[in-house]
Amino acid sequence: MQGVLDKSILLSVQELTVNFRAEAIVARALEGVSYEVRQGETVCLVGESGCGKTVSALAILGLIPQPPGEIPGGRILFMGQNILELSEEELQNLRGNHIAMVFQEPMTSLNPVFTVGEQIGEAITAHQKVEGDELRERCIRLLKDVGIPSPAERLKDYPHQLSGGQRQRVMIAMALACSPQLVIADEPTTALDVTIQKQILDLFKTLKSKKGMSLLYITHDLNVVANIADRVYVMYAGIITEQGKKRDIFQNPCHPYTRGLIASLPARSKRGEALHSIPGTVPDPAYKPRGCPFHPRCTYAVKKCSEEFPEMLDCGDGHLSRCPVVLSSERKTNTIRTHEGPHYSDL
């Protein structure tokens, strides 16, 4: 990890750990999460629900309760400075102004009973000193941005009035409300229709470039890791089991739960076969197996699997892997084999 010396990285976390206890039961939801996010890129967080990804966005806006969560290790660098350390104060003046999220459902999100305008003009005025005809042409600007057609009128709608994918995108107007650096969107495709999932990934794409803002995406679903990120980090039962450029984890995943990910995809190539499924489920975080945590569902596992936790390892420029036995076993023949799985062009 390079750390705040490499003046291209916005955020860093750190061997991240946090827990949730419940009288004499602590579920240990993150062991040990490092990931970057460069200026300018967009990186994927990617794994099946309850993984952590979200717990991780979450501490990283400084919104993890304590009690009952609490945060033993780690540090989350933003811009150099260290985000668990801040006073509340502190933290609400980063969140919105410098990091924004936009979250999975936003009916749930946005508060029925304030227009469009008010909530888009609150979440300018929290941070900055505009108002009247300023703030209201903020909030149109804001609109027609994100691609809200007659941008005027929508700021006196109320949220049960619009689509699901307009009031997505009233949210992600809020988000840039300010010019954050860093957006953290929560699957916020999840409860689209395709067409409309496809328009707002083409928003992020759009608003990135014009804005030069950083993105970190949290899915579950590899078709969109696919069309959106830069670089991916593969979760599972709270750490990281693989990162590496998009390409490389495509093409020459190197652990056996993202080769399993991959071939559940469905994909041109596969059309008229059964889809692959992962057997068995994610272990309960108060209860994680000993050793590697996935070896209980891993076609690959021996018995060191069982025993001891695996270290990154190095499959080479910046593509890393926690999974010894395939490494090991795919370097015996002098080469990391091209996965037979659907290639990333093909989703």
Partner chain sequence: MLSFIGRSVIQKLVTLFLVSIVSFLIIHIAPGEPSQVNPLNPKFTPEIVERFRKAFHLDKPLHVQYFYFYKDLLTGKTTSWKDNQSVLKKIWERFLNSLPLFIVGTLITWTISFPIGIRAAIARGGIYDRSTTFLAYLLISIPGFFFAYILIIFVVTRFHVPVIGMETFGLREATTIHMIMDRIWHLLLPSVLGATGGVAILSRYVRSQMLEVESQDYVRTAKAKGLPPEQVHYKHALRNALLPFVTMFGLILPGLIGGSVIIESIFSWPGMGRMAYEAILARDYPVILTVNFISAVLVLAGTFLSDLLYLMVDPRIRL
Given for the second form:
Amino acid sequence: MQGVLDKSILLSVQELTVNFRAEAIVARALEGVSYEVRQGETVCLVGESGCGKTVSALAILGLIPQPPGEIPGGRILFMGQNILELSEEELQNLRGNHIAMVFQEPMTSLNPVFTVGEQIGEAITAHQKVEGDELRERCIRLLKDVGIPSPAERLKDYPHQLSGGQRQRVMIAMALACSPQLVIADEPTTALDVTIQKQILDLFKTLKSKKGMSLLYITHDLNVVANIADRVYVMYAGIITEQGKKRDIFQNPCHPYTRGLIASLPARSKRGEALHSIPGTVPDPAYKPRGCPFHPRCTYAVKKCSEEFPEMLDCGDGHLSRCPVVLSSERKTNTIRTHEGPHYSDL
Amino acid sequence: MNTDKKEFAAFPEEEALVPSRSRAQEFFRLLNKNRLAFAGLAIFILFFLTAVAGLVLTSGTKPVLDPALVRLPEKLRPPLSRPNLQVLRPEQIPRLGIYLLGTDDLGRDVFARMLQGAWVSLTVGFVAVGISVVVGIFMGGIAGYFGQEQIRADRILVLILLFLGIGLAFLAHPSLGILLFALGICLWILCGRAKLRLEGSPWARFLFAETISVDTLIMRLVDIMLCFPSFFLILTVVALLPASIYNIMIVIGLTSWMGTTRFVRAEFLSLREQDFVTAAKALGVSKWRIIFRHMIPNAMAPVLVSATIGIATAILTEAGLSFLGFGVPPPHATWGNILSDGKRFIFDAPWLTFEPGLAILIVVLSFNLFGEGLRDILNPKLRERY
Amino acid sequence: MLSFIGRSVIQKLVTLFLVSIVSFLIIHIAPGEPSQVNPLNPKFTPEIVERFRKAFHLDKPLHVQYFYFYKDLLTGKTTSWKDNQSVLKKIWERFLNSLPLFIVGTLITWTISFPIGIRAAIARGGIYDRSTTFLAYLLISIPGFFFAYILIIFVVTRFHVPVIGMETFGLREATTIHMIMDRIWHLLLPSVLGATGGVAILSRYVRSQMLEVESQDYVRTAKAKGLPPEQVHYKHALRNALLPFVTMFGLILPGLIGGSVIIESIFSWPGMGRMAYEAILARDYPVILTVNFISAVLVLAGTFLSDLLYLMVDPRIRL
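Form predicted on its own done; form predicted together with the partner chain now:
Now the complete complex, all chains and molecules, led by this one.
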């Protein structure tokens, strides 16, 4: 087993395929997605909305509703164990205890009729036998960890009495309740104000270094990626289009989609210019184009792109990309040119 | 590189990969998926045709199938029995040569009576719901769109005078009533004229004071109507009015508009805040055009659903009234009174109970199923994309 | 909180006042006079009619009549035109008869609907869900009187027990246990019938509420915490789905006086509905108006109660 070979690999998603089926129509949400998260590492999944990021996260927790969802292929190895083969009880033991998740909408992700204390306490008692004052102490400590002032009083509050940023902190506290090895954060800052976003991001960084957990961070925001990631996977229409270390992705993007994303970032060096945008939208997962799914929007596209599904190609040093056109045309001239996009320290 | 780009422009059809369908096609595709709703629609169409056929076949001075023809020797014959030709005069022999659904205690052909009753059920359902939907949309639309506007005291005064005048004129004191009515009209004209001149005087402050909003007024009216137990109210009014099918329709209609009003009001209140209405306003589209072109079509979905289910309820209510003897006056047959007449023979002639009962059940069920199906189809939140 | 209660009470009182006017007008403006109760009856000579009119203030203008009527009603002195009995006493007697029907019917409705609706929602799309859905539509659509006859035929031919009326006539000699069984048999059918519509509607409503809540983000959060399914469904989802039903407790109240006219007349049950029906037939206006007034009071009290209950159970609403 691969996972056993390399002890440092905590989570390894291999060739994961997820479909959503309604009658005869099949929406292929994920098509052979592979990525891995190592111990203590922060991995970012980047892509536009609707490209399958959230689905892959839900699959890790076994939270894909079946039906209409189905997982016809692939493996999700967590500490060498295939999550897809676990029973419902084993999954329960995994969720919150070893893998925890922070959702996008702190407004709706907390149950409005239970107090903050009840909801955090429940996350602990679901996996550990803790009671009474000890439980209370642990809840208070968790709230203090995530930077909520006067945590003892907040325990009795209902979610609607907290601000958006505080709610997200409560969500994070819930996720950390059992000190999981892996925390999945699904766009945790998207619904928040920009100033709060920065705070939450910093919170994630401190917590990660303090608790030594791994973080799988899902976002569409490259600024966030530049801030937090060790390694990056770029997703498009249910496939991984490019992967590599943060430096490689930002300084030497080898896929037109990544280039487009980076070019559409505002940056100091581009002041005064019109912002770049990628034409078109992400295809409907039930009606993906043949060949490379990105080719209708791609400025590099050649005829072959609409015919053949591109393979993952090595650009060196763990940097992989699914665009043969860019690789072949640029390797021929033998200058892997630096993209004129912003240097990531710019961001 | 440049040549590549040109080639890319050669397959723009890739953009249009998602098959496009018209609204009607989409509707029928979804309807097809919901088999119960589809069955409901089919039964409804069948019922409609039956009712129309019933009207044609059983009305007139010499109907093809006479629902009122009494054949005393042939009473309480079970369904599918053949008429006894020896005891019947030639004009008494049923056209079909068979009592398809049997005969009742007076030897009348139940099949003909059921056909006649189908038309009653259909019209009661549609007219009553028509009335309630029109009143409901009107009231709800006003409350939702003009709800924030205040009613001035003088308007209320005028209205009170007018109504009091009409009431008195018809009931107790015709002369006093007409006087009050005239006074009301005068006050209306005067207030309209004098508004500018009276500006600032203490009189004006009293007369043109803003009292309550339109919304409050209408919603209080809904509250008042909801205070009456509905079947009891209908029963009371129907009992007091002369027995007639039109009175029943009107009474059922006028006592069931409150739900529609609430729907439409809520829908209008949320539509008012939508960007496309703001955009229409910004483009200078007139108020009425916004209401009729932009808002009512968007508010129609819940109204359509509640109307379909309302038809089912109205048919049930009419049957209940007929059953209690308050319905359409005899000898006209309705499903309710066939059943009501048949209840005395429940053990000897069960078909007199079961035929109309099953007919009502099936028709009402079809409306309910179709209505619920419509709700699923028209609700974009529940509509699955694939 | 107090200001909410105050405002609400005043609003309800105003509504009640308007209801009293409207119902009074509906009755009195409708064609036909109560003094012509039975013109064919030879006892109704013109003099008697005149005396009758005087005794019940019918010779006075409408607003004076209104005043007299509601004064009598509020002081509890209203009498029936038909038999000169106190209306409130009559209503109370009939109310006691209807009460067992109401209690058994409500219990059946509320105990059956919830398990059915919740189970259908959790197993959405399954055979259980689909069959209960269809059954619910069937029960909503079946005319009550038709269903009553089917049940009567079934019970009478199958179990050979009489079910019409409140008890079997002339059963004095029988043992106590026999009497009790007899009463239960008589009570069972009408209350089951009274509950069918309620069960069908309520279970559908429970199902749709539950489905709505099950798709909420916080249910997903609860699952992601690793809670067992029972806790996810019955603690996190159900608690939220139940909120709207708390308000429905208040709406049971009007059912106390309603009673079903149709069911009570089929089963010859001397309850409220039957009394109202007979009063309508006899144009016994004091009874009709009193029943209407009491039911309006109950409706308003019910909505008031449900508003209060909602305030108590939903932490999001604070005044």
